[in-house]
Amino acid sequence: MNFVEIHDWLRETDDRRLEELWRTADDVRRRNVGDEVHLRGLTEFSNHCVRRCAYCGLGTHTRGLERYRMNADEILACADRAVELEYGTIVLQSGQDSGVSGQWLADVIERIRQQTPLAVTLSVGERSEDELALWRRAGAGRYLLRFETSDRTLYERIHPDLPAGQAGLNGVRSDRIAILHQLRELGYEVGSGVMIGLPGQTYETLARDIELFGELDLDMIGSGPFIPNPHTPLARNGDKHPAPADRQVPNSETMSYKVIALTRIICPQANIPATTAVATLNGRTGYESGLRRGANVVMPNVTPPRYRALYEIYPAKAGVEQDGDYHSLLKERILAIGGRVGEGRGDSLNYINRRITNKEVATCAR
């Protein structure tokens, strides 16, 4: 599919059309990854942040917000936990946060790695090499990094650089396409996604980072709406660089959807979670209506209840009630709509058949 099938695709409205795109992806989807839906336990384990993030309720920028960071302990609680609901991998979220140092944190991973079966994902923004190469040797094997939008002009309006000297990084100014190279260079499984429907974002923009997706072979790709967050910047002061109106994306469940499909056949081997954000949107069918379009992840909180209301980077996070019953209640709805729960720890296909050729090639370079 190419640029203009993409960009055209994002621009339908017609519903027996868009019928025709969901049956696609999900034929896509069934043929290279299966039936298996796998379910990863996200820990939200910190909420500081040295970021000014245009749109995001947890930058430096939010006052009155309770700031927290769980202890080592803690976070072994919630792996457990994932152990206990038979999920096979934890990720370990936060803000960029330069209070966690880089080798408290691969201490954290290493007692995960000894003490679990878990796979490791870390999502903890934009940290130095030689961080993300000791985090690498300590077990962990995945990292989300989003770009949000390859519109480099947009991207600078909502993700101001860091003061020099911040966060241990060489330089100040963001590159986050540089990082995930560097992520791919260390042997990780590296994910990555956009934002859809920030204001200014164009229909072209879109098509493009869906186009990226291709280019830098992601193994995991999660996309979800723009939802605006009242203490922000963003949210606050509104958009002072708007897109012509028949050009700006909308933030709606089916755009979301659309970039969901787009992604799997794009990139028809990688890990694509039905995210939270879309489940905010509609949380009814939201994670099912992502499932039946392209996803095979789906990645349910197990983050301390006291915590989780404190992860708010936008409104009304659909996590936030994931207690009691909810667990349970996922795998059925999985269930309902023809799909498996996957056991193990869900490695991308992508990943796994780039490792075997490069095996290959190597072998026959000797």
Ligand code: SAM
The other form holds:
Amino acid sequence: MNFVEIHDWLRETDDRRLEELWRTADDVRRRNVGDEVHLRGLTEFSNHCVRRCAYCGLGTHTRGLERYRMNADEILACADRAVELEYGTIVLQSGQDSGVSGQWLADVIERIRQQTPLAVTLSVGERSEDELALWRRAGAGRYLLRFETSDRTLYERIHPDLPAGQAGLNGVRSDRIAILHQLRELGYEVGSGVMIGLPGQTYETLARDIELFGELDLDMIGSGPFIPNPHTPLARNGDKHPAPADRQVPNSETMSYKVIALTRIICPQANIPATTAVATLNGRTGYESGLRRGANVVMPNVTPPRYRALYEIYPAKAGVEQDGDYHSLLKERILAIGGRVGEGRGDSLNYINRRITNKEVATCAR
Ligand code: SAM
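Target state, the form predicted in complex with S-adenosylmethionine (SAM); input state, the form predicted on its own:
Once more the chain from above appears, this time first in line as the rest of the complex follows.
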């Protein structure tokens, strides 16, 4: 599928045509990654953040938010909980927290890897190449870093560089695409994604985002609707650079499913979650609709309930209320749509096949 076709699908409004898109994506999903739905235990271990992204409630601009950072034992308890729930992966997510040192997180990763069979995914923002290498050596296998939008002007507006003077990070121009390349070189399964319906995001930009997923040959791709947070600059000050109304992408549920479906068609073997933001728009059937339209992953929250409400990226985030019953219900919901709960780590087939091909190339070259 080329850029023009992606663009035209994003603009499609005919329900019958959209049914065709959902069917195609579902078919591509089944043929490439099967009916297994992989569950990842999401652990939001710190809401400290040095950044001031205009869209996000964790930024330094959000005054009055009680900040927390879980200790290593608390994180290990989340890993145990993920094992108990038979998940194959723990996702360690936080704001970009300068209070989390490279070595501290490496020790946590090592403990999880020694004490559990879990794969470890990190989602902790833009960190130095040395730290990324240290965490890879400690046993982290995957890293999620959304590039948020491929439109550099829009990106700079909503994701400002860090002010000079911040230890270790000052003067660094934010370049998430460059970090994605570093992660690939370091041997991580590489995950990225974008927000859908950012003020100023046009259909052309979003089509380019999806095209870029394919060019980057991503192993995991998680995208979700932009949900305005009243505590953030983007919501408080309004957007001063809106796109013309007929070119602005809506942050709607349907648009989110279109992105999931098109992503599946462009990246058939990637792991693609039905994201929390989609479930926030539709708590009743958001996950199911995502899973029927190309997704094959869900990331239930295993963060201790007392911290969840404080990880307020945007209001009314799905997952704050998830408890033991919720986890069994989720499994039932997956079975009800003809899926199977994935067993084991659920590594990305894209990643596995790339490694096999690279090995074959290396053997042939010898
Ligand atoms: N600090 C890490 C990072 O920046 O990659 C991980 C945490 S960050 C909160 C995770 C993701 O939340 C971001 O990549 C962004 O796409 C998403 N996000 C933040 N604010 C959002 C909002 N208002 N609506 C939807 N998604 C949002």
